[in-house]
Amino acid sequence: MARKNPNIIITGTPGVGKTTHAEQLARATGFKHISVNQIVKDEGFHEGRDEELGSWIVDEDKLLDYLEESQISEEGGRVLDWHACDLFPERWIDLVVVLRCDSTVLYDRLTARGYKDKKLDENMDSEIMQVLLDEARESYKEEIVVELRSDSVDDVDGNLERIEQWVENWKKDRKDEE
């Protein structure tokens, strides 16, 4: 039986807004927001912590067999927050969301979070190499992938305002399909 809900990722460099975009979705249309990186350290999904990064090693393997058995691709309706998106299958994702931010206000952003040295460097590296934007492009098909500023609370209020409007148009699709 397919979906009656679209489960989306919101992905990025850390700082860009991933989880404010996520949490207010997750309100806005009722669904389910997963904080990936919350539940890798809750579960205990991980190898330890990259100290030099201040990361968690993640056991993939794990993760993903925890979250297929949440019935993610069965049931849909999850917005998915984590800053990389290459590891979930394409059989779950509806919508990858790539938020993008001027590197002056992610310099800012991630110094005020105390990001400093090799973290910091490699962040910024990221956002301006557009990274994470060629990974979902490079995992998924091109009409699943957007890329949205998020220099603003303005570019999150209209970011919302175009996501939800995504979301009730697949809704109505798969509606006008049955």
Ligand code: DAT
Contents of the next structure:
Amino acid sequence: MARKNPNIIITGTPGVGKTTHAEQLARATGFKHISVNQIVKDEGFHEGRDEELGSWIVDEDKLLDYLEESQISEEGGRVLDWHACDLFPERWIDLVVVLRCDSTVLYDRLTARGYKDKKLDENMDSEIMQVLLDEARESYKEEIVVELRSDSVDDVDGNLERIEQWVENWKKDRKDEE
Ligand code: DAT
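Structure of the form predicted in complex with the named molecule, please, following the form predicted on its own?
Now the full complex is given, and it begins with the chain already shown.
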């Protein structure tokens, strides 16, 4: 059965505003916010921590099995929030939002979080080199990948309006096809 609601990935470098966007989008649409980081932590889908980077070494098979069992593909209506996107099967995903941030703004957000040394440098480099945008473009069809700015609160409001409109259009297109 075709899903009645789309699945949306919100991705980007840590600190760009994924959680901020995903929470508000889930609230506005009634979709489920899937914080992949939280699931990995809560369900233990990891093989320990990379202490230098201060992040989990994720067991992707376990994570994907868990999401598959949650009927993500059939039900839709999920907002996936993670700093990677290439592991999710294309058939699950309807829209990939890559958030981008000015590097001075991002630097302030990451240092406010206490990031320093290698973790700070790697994330700053990743944003400047648009690693996540390239990953999204390599993993999904060009027409479902959108790049949005997330420097200011006004950006968040504008982005949410745009994504909500996209959701409405997606649903309308599906209805017209039925
Ligand atoms: P992420 O989930 O990508 O790591 P976040 O949503 O936790 O990022 O945001 C990190 C911090 O930056 C948090 O204090 C909220 C703030 N922030 C995020 N996007 C913003 C924006 N567009 N304008 C102003 N502040 C923003």
